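Heads up, the chain below is alone and in the form predicted on its own; it's given as structure tokens.
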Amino acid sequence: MIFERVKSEGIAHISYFIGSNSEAVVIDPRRDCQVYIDLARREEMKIKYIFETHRNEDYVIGSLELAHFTGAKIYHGPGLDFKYGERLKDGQEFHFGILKLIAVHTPGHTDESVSYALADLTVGEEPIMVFTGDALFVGDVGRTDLYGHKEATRLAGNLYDSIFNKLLPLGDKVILCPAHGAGSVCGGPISEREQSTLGLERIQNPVLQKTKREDFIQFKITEHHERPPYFRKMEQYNLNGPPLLGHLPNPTPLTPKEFQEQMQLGAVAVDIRMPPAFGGAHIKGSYSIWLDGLPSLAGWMLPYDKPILLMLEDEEQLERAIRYLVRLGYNEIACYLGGGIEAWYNEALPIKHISLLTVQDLKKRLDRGDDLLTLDVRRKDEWDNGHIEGALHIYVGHLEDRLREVSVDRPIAVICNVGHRASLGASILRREGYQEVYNVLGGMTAWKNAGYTIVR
């Protein structure tokens, strides 16, 4: 038996390659799918089946892409009218080599959600692993708010039934293989630990301690999760099938004048350097989204109908940036600025900057009563855990839609946890014409470490 976890950074996605003898299956493949083809070649196996656990909301599934190269059959769960692949039945079995995979319909996160129990037939029919998709994670369970408030109670009840009546009865020793790890937007406080069993989760998972159905449902319907607008695009792609890539986009370098011309024609510039570099010098109108922030924040800001231009720290960042963006369904990654910001200012083209504040500077200005607005752009759970008195809270993903709440006539100090999302928030304000904008270095982490007061 061959078993490989394939982790996709940023979206905390985990897919699986499982093989026996000369046959293999892939569960929840990512769009840049060469990794599975390479694994099959290395192990001298043919990919026979591709299984999806549900219609994913946070990334573009790679099933069609992988099937295009391998000829494998695609399967997904009942309840949605997928425009590709085949529909499973609850309990349907698949054999490859010495292994057997059994589809277990586990609705709750979504109606069509399916888990897959894996048995090694050389030792028995009992499952040894279960691939739970977004139903059950290490330390958490899947979110149940994706259909809106009116459906949340029904979905939470279905998820309880799926976990307690279908998954946990598979056995305490069964190895848990979820579709996401820590940092995923498909759950809450998913554990940093990636290995677990159903028995460990039954004992240790905080949500599974709510063994009464009504308590579980009440907990789930009172959760708060952000729902990025790009989820709608992912749902569309993953229902109808995304465009085939064939290969990763190959953006070309532009001269500064060419870059400027593309922006004037409507292309969107994204600066993926770290916030202090962006604050020191950047191109007017560009978004500040540091490289590792692309998976979680690009979908809030970037349109799907305009070319994307990249400003890099160095060309080594290019491939990672491309992979992050294609996993979110961005196909028009047009160009990048050759020579970086240095080439831009060497051409005497205009640059902008965003001033930086230390938490000591911010504290002094607040204490002396300066007319300074502190804008906190963290998530609601972070805000609820402690914030600066008098601050205005708008999550960075909602800032463009709520600018009317932010006075254009006051200096604004943008703060997040450490300064990364604050840089994005500051760049949004500068794009909209706000003049005196600051990024607070170290954010609330530095504020707390300095011993300054927080309120809840």
Second form
Number of protein chains: 4
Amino acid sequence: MIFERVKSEGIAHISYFIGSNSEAVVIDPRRDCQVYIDLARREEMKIKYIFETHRNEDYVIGSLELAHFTGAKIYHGPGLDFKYGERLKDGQEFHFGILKLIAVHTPGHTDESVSYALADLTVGEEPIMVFTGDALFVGDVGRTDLYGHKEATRLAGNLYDSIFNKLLPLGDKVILCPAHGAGSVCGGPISEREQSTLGLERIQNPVLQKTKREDFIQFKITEHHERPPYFRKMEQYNLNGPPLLGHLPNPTPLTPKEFQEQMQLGAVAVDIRMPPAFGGAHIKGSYSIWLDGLPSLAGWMLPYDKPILLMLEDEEQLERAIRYLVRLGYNEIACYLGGGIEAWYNEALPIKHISLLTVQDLKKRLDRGDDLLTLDVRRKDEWDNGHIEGALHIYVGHLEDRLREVSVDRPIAVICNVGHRASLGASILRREGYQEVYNVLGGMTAWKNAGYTIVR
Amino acid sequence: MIFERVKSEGIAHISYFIGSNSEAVVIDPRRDCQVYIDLARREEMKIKYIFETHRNEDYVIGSLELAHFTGAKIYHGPGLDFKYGERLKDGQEFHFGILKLIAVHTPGHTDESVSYALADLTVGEEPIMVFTGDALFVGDVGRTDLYGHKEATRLAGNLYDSIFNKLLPLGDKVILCPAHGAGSVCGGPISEREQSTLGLERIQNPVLQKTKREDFIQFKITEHHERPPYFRKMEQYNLNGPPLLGHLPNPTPLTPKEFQEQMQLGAVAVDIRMPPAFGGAHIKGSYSIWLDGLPSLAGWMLPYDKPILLMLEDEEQLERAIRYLVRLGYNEIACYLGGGIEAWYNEALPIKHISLLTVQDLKKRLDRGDDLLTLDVRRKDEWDNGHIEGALHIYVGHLEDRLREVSVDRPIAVICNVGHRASLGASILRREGYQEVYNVLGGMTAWKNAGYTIVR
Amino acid sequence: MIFERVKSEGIAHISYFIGSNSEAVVIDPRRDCQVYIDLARREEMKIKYIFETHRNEDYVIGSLELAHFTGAKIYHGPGLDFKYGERLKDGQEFHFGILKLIAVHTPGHTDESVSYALADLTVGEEPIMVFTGDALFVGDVGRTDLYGHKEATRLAGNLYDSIFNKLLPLGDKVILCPAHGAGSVCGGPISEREQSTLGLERIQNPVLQKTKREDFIQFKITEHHERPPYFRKMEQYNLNGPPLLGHLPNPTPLTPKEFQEQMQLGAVAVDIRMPPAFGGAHIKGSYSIWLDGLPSLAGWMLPYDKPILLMLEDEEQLERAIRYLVRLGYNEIACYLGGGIEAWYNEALPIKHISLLTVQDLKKRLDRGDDLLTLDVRRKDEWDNGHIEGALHIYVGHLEDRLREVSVDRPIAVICNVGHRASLGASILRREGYQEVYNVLGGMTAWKNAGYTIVR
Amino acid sequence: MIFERVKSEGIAHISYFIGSNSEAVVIDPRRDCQVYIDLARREEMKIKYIFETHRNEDYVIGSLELAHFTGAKIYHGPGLDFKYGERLKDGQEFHFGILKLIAVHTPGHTDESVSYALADLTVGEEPIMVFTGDALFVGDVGRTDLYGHKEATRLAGNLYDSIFNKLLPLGDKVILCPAHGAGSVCGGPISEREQSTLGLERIQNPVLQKTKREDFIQFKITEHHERPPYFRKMEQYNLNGPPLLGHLPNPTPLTPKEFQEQMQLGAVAVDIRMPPAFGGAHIKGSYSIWLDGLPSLAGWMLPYDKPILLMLEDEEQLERAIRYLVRLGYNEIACYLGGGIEAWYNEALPIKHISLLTVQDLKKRLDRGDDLLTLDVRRKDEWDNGHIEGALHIYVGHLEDRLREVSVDRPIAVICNVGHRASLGASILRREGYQEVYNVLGGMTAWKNAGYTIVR
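In place of the form predicted on its own, the structure of the form predicted together with another copy of the chain is requested.
Whole complex next, starting from this chain.
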């Protein structure tokens, strides 16, 4: 038996390649799917089935792409009318090699959510692993707010039933294989650890301690999750089938002059270097989204109908950036600046700075009563967990929509957890004409490490 | 938390790299240890501790080698006087990042065998994983015959106590991380599957179904395991600490003439190509051990005090061959034949063949009463499971010592499971002057697939 | 300035990537063109132009494929009506970065053949390198027989003029960059060395020592070159533009039963293992073409209208085999046997052998007057250079067409230079029902090394 | 024949691997010598000889290291008493495969400098290539100032004789293979192009246009080259043989606190990120040397007797940094900051900035008469080629020694060609307590591109 976790960083997505003898299946493939083809080739296996656990909302599923290359058959859970692949039934069984997958309908995150229990028939019919999609994570459960406020109670109840009546009864001994790890927008505080079992979750997962159905529902409907605008695009893609790529995009390097022209024609520039480098020197009008922030943040800002221009730290970042963007449905990443920011300023083209504040600087200025607005751009749960007194809270994803709440006349110190999202927040403000904008390096992490007080 | 299985093929050895925050530990490192250094660098972690589960007998442990590069501290279990590293106590705890390892003395395979339970302190003190060394495998338990016949009962009883009273009580939910997978000489029929939990083993592991202590002991003391001669070298190395390598050996390509001279001077030639190629053409006097058979078979044949010469299918096999041999303590692989067998026969140097029989050929010849000796070189348990009527059984590892049982006058058809070990067996006979020797391609697998009868 | 040779083994094709500042050109790209895209990305360059030196006949040109990914503009020489790209004029200049390419029409190999002289404008207009396509090689010149007997004299004269009046006058100092190295079917004895200059060729190239036009022509029109049947397909592809691939084919692993069925349905099996392995055990009816022989030999045997099945030594050979076949226009390599020959014989499916003779064996049998036909399958020039007395000569590429010349009743020892092409020859005879067929290992190389006599 | 250029970026060093049949030689190997071992293995060749062209002064030669792994024999030119290897004679010949190297004593850069002419014996004794070490480059010749002022005239005369009387007479057609490319400190304006011939140099090399011996000498003795202090260490290493490494150093990741402690204990911190990132946020007291600047600049600043601490942009920079430093004789790179600058400021540890000026900013401030010192830290030849009026010139390598010339009271704008060396200059000033220091982004390149005036 071959068992491989394939992680897609950033969206913290986990897909699985499972094979036995000469047959393999893939669960929730990602769109840049060569990785599964390579695994199949290494093992001299044929990918027979592709299983989706649900219609994903946070990335483009790679089922059609992978089926195109391999001829594998695609299966979805019951309850939604997908335009491609086949709908399976609760309890349906699939054999490959000496293994068997049994579909277990586990609605709650979405109606068509399905888990897959795996049995090793050489030792019996008992499940040894379960692939739970977005129903059950290590340390958390799936969000139940995707159908809106009215449906949240129903979904939360469904999820309770799915977990307590269908998954946990499979037994403590069963290995848990969820679709996401820490950092996903599909759950809350998912554990950094990827290894778990149903038994460990039964005991340790904070949400599963709410063993009464009503407590569980109550907890779930009061949770707050962000819902980035690109989710709609993903849902549409994943329902109807996204366009086939065939291969990854091949962006063209531009000269500084060409880059400037593209920007003037409406292309959107994204600077994927780290905050200190962006703060030090960047092109006016560009967004600051550090490379590994693209998967979770690009979908808030970047339009689908305009060319995207990349500013890189070095050429080695390019492929990862392409993959991140393709997974979010940005099919054509047009161009990047050849030679990077250095090429730009060597041409004597204008550059901008964002001043970087240490927490000591910030503290000093707040203490002496400077007219400085502290703008906290973290998620609501992070803000609720403790923030600087007097700060204004707007999640970075909402900042462009709520600019009128931010005074243009005051200096603004943007803060997040460590300084990454704050750099994006600061870049948004600069794009909109705010003059004196700071990024607080180290963010609330440094603030707390410095021993400064927080309020809740 | 970072968790990486590092598998060493052939000896089916599994080591583990576990890290948290900036600290990591390695359990049972292999000798070609760059892999752990690379993992540590990728994760920007410092390897703090190296843990051995026991004095290994089937490969050279890499603890000293890894400590040389990293400065990590080495720990052994109680009960044996290692000449390097430190001895830990049952129950001793080790912290790294937010993780904790607790030593659990689990004698049975050897007296100093120790398991390590891992707790994730962010969720509590409950163990989530256990590293069981050679005490408990997926589908099997460790062998208890290493101290000889007299001690076997005591060790088997110890192992029962370790498993039933110390490991299983950790709970069904705990993930099992053993030191070996399928194919190891340290156990019997270990499962092809690597993923398991204590709960799954409790139910599915055939040996653990012997829940009565006396049944368990009885089963263990009647088991048969081979004990290759190189074990003694490994035990000595792993007790005292093997010589430091610093880097992998760099064998020299030889011309055919130089290769021939080296053989005449006493160097031992090993042909690591596959059986059909060896059968087709090989150098007189060379052993046939296919590349992936080196880890389990080289230690039966190859001396430690003579140079080893390699015959490769192509240059890409060289590094793997070096690694395999270094893990068995062959520190200097002197040379290989540049250009392979083709260079040899292009020089008009003499070549030998071993005729390859199909099972159909063999059946026909046996049916018509040819004076053909079928020599079965599989392990005893395989032989016991069914063999060809009238065959002679000598395990390939014992063949050189038991040649007087094999008539030099008869044609001999060597058979194993598929034809790999039979090729080695046939090469041994040819080295010793046997004239008419065949390798049965497909071996007993093909024999059974052809529907021919077997006896037990 | 960036200068990279991209070699395609087997067809001994050399393409060139030349870049300066942010612009690059590619000369004669191969069809699996990712290599140029990767170079361009590494250098942050844009591929601006693709230049073809002529309509190639021995492989599928990758111009359209590369243009599809990069948007580069394609140029051809004058004299042929290509259905894609643009036709350039003799003397036309192309600038990229600080470099300049000047087209030099050099007909002879074909009418539209063009060379490209490169100048580094930072030091002047003098050419520093010249890309000569199939006009001038290291140690040889291009063949002039491609338009048939009637045109050969005209082409040879054209080639003389191109070399002596257009290329050599560029100066001794100019670095020579031809389209092929040793082993190409587009020339004769091209040197193993790739580095040369016009001055070195002027002195050392044997053909250029024929400085009189009539001597040169006489030499060229009496030369003999083979003309594999697939050339017609290549010419058609390269005139009209081959189909776009987008990505390399992804063959499916078959089980032995499926493989057998495919063969019965007419698929053609090619065994790409080395001769000793093929001789040891192979599937009836399969061709023996060792991996690196595919580029030069597959086009003689393999049909374009039937599925091709591969038998590999190991999975690592697959990608190279795919590339080799794709370069010859085999766009869909359907399948390969998962698990290789071992999977086959483990299923007790029938296998065949080809006995391997040493030259000592062959000599002995010939000396004692055995009724053994020695069949020499080398090229005519190799045969002319010396062969075994009494041997029959049929080039391996012609063997299927000239079988009636080969007696079915006699044992046949097939011989070539080392035993590779002889294995193919032997496999052809076995496919056609010849019973007693041998491959002489080491071939004429071993024969000569053994000191046996040859005749001319 | 196998011919491979092995380039070591940064020092712009080129070594050569040349092989034929099963034998190879390496010319001027670098210290991290695995690359040659890998080439030899890929080609199944044995490295027979290692040739040095001279005692190098700008990097640690890898001859002893490579000989340790391969057993190859080391040769030096005549005229210096090396403590390892053998001294060859002018005209001495070395055979390997079908190739021949002939030593040609070419003093001038140093007394023992020797070139190697290569003949391909299959086509004759005429040289086809020549390996000229530091005697003749593409576009330049070796420096002749290394023995000091008094010897310069003699050396320049020797070099003239070596080039005009020994190298050029080998013929226009001979391919040139020098020991350095553009960017080396061993020559002046070496061409960006690596491909050349003796004929091209005869015509195009500016220095070779001085065909009269006295003109040539006059030119050479008035040239100015920098002489970094680490040259002495290299000379000593390369005369006596440097210490063996066996493997590359394995630096430990430190926590911010540990890093801070090491700095307090005297370790020297080097920040290898790009200038905008360094400018944005860095640790007080660290040098700013961008990664690819290490080879040419580290030897000016970094002591050999103190631990070196690295600050990286990301972990992928580490190996390159190690290689760069090892080539300069820094044998133990102790540590690097795990998690980079982000880990530092997340701990609320203090950070520093260097403000980055655009050339527009600089121009404005100079025009309006700000009291701003422009400090130009380029090489003398760059300065002589044009600089900003009123600027002070101190080469960055001399800055620490000439600080008293730089006023501590004035704001200082450090400028170089593009902003890299200026970042180092600025970091030196900040280390020494200068308060208001700027780095001019884009440097003189941007200044000129902006159309601002320069003076000479």
